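In C-alpha cells, one chain follows: the form predicted on its own.
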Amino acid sequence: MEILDILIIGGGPIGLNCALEAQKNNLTYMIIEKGTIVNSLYHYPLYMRFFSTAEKLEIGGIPFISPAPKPGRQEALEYYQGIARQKEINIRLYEKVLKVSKTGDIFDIETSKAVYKAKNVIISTGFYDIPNLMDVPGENLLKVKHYYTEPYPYAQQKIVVVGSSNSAVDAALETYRKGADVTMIVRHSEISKNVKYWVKPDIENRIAEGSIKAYFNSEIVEITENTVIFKDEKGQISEIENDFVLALTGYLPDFDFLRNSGIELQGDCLNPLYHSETMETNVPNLYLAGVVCGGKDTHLWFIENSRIHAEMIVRNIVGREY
C-alpha cells in the first residue's frame, strides 16, 4: 500500500489549500471528504453572502473574481470546486473517515470505504456538521430545524428563531419578508455584535417597529407540537403558538473524533492542543487547519485568517523531510 506524505481530512477551502501547498512542494497527498467539495458551503443558506470581500477568500494565489462587493454562496462554490477541477486535486468524495491511529511513524486512516497510510495527517473538518443543541424537551420534533436553507417553506407560518448570530438574523429577516410571523428568542441582551454591519440595522429596526417580535435575555424551556414555552428576562414562563422552530444556535467540531485521534482538548471550550507556529498537535505529525482549531470558540477562525495554516503545516513537514 502506498504511504502518502500527507492525508487531509476535509475538503473545505482550507483542506483544498493544504492540497495546493502539497502539490507545490511535490508531496504525495489525498483529501478524504465525507460529502461534496466544500461540503459545508454547499449546505449554507442559498442566498448567503460572505462578510468578507472576494480577495480575502482566495486560496493558492488563484484570483476569486466576483462582480459583487461581497461574494455569495454560489460564487464560492464555483470558485472552490473550479480549483479542485482545474488543479486536479486528489480527493475522495462521499467517504467518511472513521478512525485515525498510529503505528510507529505511520498513520492508519480507516474510512467508510478503505484504509490509507500516511506519514502526516491534517484534520481540516470545520465545525458545521454538529448542531449546538439546546437540550430541551421537544427538540427532536420534526418542526425543529437546526439548519436553514431558504425562506419559502415558512411562508404564512408562525416561526420561532433561536439565536442572534448572522444565520439567525438572516433567517428571521428572510422568513418575515416571505410572510412568516417571526418571533426571536435571544439568550443575550441584544443582537450579536458580530452580525454583518449592513444587516444589523435592518433587524434592529424590524424589532423596534414590531414587525419581528424579540425576547432578549430569554431561553426556550420546552417545545411542543403546537407551541413553544420559554422563560423571559423576568423569569416568567410564557407559551406561544408555533409551527416551526429554527434553532440556529451554532455548531461544534466533532470532539469525539479529535479525542479518539489522540488530540488533547483543554478547558471549558475544549480547545485542541496545537503549536501556534506549526499547527502540529500533541500527536507528532498530526496537524490541525482551519476553524476546527477553535474548539467551541468557533468565532475565532475563518477562511480569511486560517488560509495561512496550509503553508505553515507544509513548511514544517518539508523542513523535517529535508
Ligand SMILES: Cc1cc2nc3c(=O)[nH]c(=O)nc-3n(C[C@H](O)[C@H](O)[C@H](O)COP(=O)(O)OP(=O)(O)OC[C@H]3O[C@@H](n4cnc5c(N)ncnc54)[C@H](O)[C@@H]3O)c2cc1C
Second form
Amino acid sequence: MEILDILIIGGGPIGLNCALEAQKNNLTYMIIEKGTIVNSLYHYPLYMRFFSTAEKLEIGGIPFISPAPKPGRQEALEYYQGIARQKEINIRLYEKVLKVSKTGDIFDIETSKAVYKAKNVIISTGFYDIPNLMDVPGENLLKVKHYYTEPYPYAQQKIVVVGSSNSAVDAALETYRKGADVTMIVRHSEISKNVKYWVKPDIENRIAEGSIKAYFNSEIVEITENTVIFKDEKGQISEIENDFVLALTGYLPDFDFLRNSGIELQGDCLNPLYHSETMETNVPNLYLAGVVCGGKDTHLWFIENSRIHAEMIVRNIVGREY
Ligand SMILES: Cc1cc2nc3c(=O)[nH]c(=O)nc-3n(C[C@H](O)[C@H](O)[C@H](O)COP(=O)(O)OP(=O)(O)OC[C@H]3O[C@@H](n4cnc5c(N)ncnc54)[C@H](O)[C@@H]3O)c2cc1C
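Okay, that one was the form predicted on its own. Can I see the form predicted in complex with the named molecule too?
Entire complex below, previous chain first.
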C-alpha cells in the first residue's frame, strides 16, 4: 500500500489550501472528505453573504473575482470547487474518516471505505457538523432547526430565533421580510458585536420599532409542539405560541474525534494543543488546520486568518523530512 506524504482530513477551504501547498512542494497527498467539496459552505444559508471580501477568501494565490463587495455562497462554491477541478486535487468524496492511529512513524487512517497510510496527517475538519445544543426539553422536536437554509418555509409562521450572532440575525431579518412573526430569544444583553457592520443597524432598528420582538438576557426553558416557554431578564417565565424554532446557537468541533486521535484538549474551551508556529499537535506529525483549532471558541479562526496554516504546516514537513 502506498504511504502518502500527507493525508488531509476534510475538504473545506483550508483542507483544499493544504492540498495546493502539498502539490506545490511535490508531496504525495490525498484529501478525504465526508461530503461534497467544501461541504460546510454547501450547507450554508442559500442567500448568505460572507463578511469577508473575495480576496480575503482566496487560497493558493488563485484570484477570487466577485462583482459584489462581499461574495455569496454560490460564488464561493464555484470558486473552491473550480479550484479542485482545475488543479486536479486528489480528493475522495463521501468517505468519512473514522479513526487515526499510529504504528511507529506511520499513521493508519481508517475511513468508511478503506484504510490509508501516511507519514503526516492534517486534521481540517472545521466545526459545522455538530450543533451547540440548548439542552432543553423539546429540543428534539421536528419543528426545531439547528441549520437555517432559506426564509420561504417560514412565511406566516410564528418563529423563535435563538441567538444573536450573524446566522441568527440573518435568519431573523430574512424570515421577517417574508412575512414571519419573529421573536428573538437572546442569552446576552445585546445583539452580538460580531454581527456584520452593515446588518447590525438593520436588526437593531427592526427591534426598536417592534417589527421583530426580542428578549435579551433570556433563555428558553422548554419547547412544546405549539409553544415556547422562556425565562426573561426579570426571571419571569412566559409561554408564547410558536410554529418553528431556529436554534442558531453555534456549532462545535468533533472533540471525540480529536481526543481519539490522541490530541490533548485544554481548559474550559477544550482548546486542542498545537504549536502556534508549525500547527503540529502533541502527536508528532499530526497537524491541525483551519477553524477546528479554536476548540469551543469558534469565533477565533475563520478562512481569512487560517488560510496561512497550510503554508506553515507544509514548510515544517518539508524542512523536517525532505
Ligand atoms: C454562515 C457562515 C459564514 C461565514 N463567513 C465567513 C467569512 O465571511 N469569512 C471567513 O473568513 N470565514 C467565514 N466563516 C467561517 C469559515 O468560513 C468557515 O468556518 C470555513 O468553512 C472554515 O474552513 P475549514 O476548511 O477550516 O472548515 P470547513 O469548511 O468546515 O471544512 C471542514 C470539512 O471537513 C469535513 N469533515 C468533517 N469531519 C470529517 C471526517 N471525519 N471525515 C471526512 N471529512 C470530514 C466536512 O464535511 C467539511 O467539508 C463563516 C462561517 C459560517 C458558518
